[in-house]
Partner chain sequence: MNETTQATTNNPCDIFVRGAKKGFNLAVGNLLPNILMAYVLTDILNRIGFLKLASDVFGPLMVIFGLPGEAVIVLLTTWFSSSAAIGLTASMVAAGSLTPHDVTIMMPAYFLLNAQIQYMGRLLGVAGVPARYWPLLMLTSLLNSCCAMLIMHWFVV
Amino acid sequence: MEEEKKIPPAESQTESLRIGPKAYIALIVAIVYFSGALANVPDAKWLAAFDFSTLMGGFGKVKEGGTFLGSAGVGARQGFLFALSLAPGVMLALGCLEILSHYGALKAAQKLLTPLLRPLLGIPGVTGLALITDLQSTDAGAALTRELYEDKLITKKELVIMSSWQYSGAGMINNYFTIGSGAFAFLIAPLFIPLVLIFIFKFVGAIFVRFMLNTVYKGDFRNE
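Which coordinates fit this single chain in the form predicted on its own?
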């Protein structure tokens, strides 16, 4: 006769959910690493070595005005090469996230950010790192979001809300200071004001999507 399996006490079940200083340190490292805060420090440029976008690097020029994609190329081949160029960034982001998760960064994010993100967007704090990553890299942010969904840490409704937040002003920091730099000379307001407005409207768009999912499309998520 087989022995009945003993159910561990509640204390042992919640032991793994306890968050220590190491987890908060890992979360701070993750935020700084993915946020781009160290990318351009005037008096300490060596700190860029600890920045995600810096470690991602960039392509050199094959010829003047061109890249490894060539020039004037349109079609499936160009699309495939572009998609291939995204792989290193996604792999780097996922690898770093695995290391940071091992030290409890996701658990710390869930505890700290849930009181903020749950009332605003209806999503758990564990999504915080994916949202922060999206500010620099749309591809890495999307990859982290997909991993959260596949690991069943977020529901389908939360996935849609996250996607709406990320899609609006995707790669905000990088795109603003690269593509948007051409319009800086014509700005009559300080540079940070448009950036702050973009960030605010990311939340406005996500809140609107949340409202629609809870009203018009409420039946689509009835079984969750």
The other form holds:
Amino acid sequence: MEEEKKIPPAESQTESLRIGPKAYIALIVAIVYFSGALANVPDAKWLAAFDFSTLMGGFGKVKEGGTFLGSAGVGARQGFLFALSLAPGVMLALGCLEILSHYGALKAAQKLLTPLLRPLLGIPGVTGLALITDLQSTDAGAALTRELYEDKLITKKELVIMSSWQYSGAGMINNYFTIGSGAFAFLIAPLFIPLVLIFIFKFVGAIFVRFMLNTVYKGDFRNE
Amino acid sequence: MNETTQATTNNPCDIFVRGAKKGFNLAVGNLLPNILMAYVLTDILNRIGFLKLASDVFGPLMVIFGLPGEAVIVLLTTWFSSSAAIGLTASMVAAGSLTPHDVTIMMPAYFLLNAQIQYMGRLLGVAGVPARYWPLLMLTSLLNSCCAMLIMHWFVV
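And the form predicted together with the partner chain, for comparison with the form predicted on its own?
Then the entire complex follows, led off by the chain already shown.
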């Protein structure tokens, strides 16, 4: 990918588009679907049928526990297999997003979230869905981010800022409750405190990166 | 990736397949090479003993966060994989070198610093962030973790 690419500002392309109720419904569906809110509703387990992580499924087990990745693999071979194990999630995320954005979910996100994300992080609201997705799935979030850039909806600078938001604490909700649960027994503070801190610092970090891009790296973005 | 030759029907199944195809190209063209790179890099750093060296250098700084020197090993492991770090934590608590108090302070850092090497490929590489900014983003994660640990330190005292 070329370093310096002239891209028109994101708003100019989409400002004139009309956003009907269908688009907002699509957006709500997208947010609920990717956020993991329906993954484990105690009284309505069937709602998990509309949850991204649930639909991503699981690989069959190879003998006692473990997946086809086996255990204790290292280096390029393990990396290759691990990457293959992530592919279904990315395909599912982009497949569903394609449908939802067909009905205008991205445009609705842009309209609703721009007033929030623009002043805070200097990025358009169209990035909101990728950010929400990142809370649950790092890879799906990264894939959506790349789509936004390739569709020229965000500039390179906006790409760096939104990636910085995603990078620190990527997939935080999923990771916190799966990986983190191994340490829950030791916590002497309420469970939600570290999680809230992680969420806050995602914004703090991205604001810091925005500041750095506007000062130290200013020259890089002169033509945007 | 934006193939224009594809039939553009409005059938949701066809739309899904179009997106899934993009996902496959992305997974194979970007995710796979980037993760392979991250895994090889992790292996190299492990083999040359980076972890041990770094824990000797940074161990004394842990006092700032109210943590014992051993905690730095956990934080550095987090840099490669947070699941490995949590596993290590459990064994260190069992052995008595870490206390629940220490784990509570480090809790946000497990995720703010989570798998930075791997996510370099999985996130930054896939999203297409130029490598020029990767150090800045890593520094940001480190600052995030340090600030969060300071707040947790203040919170649990």
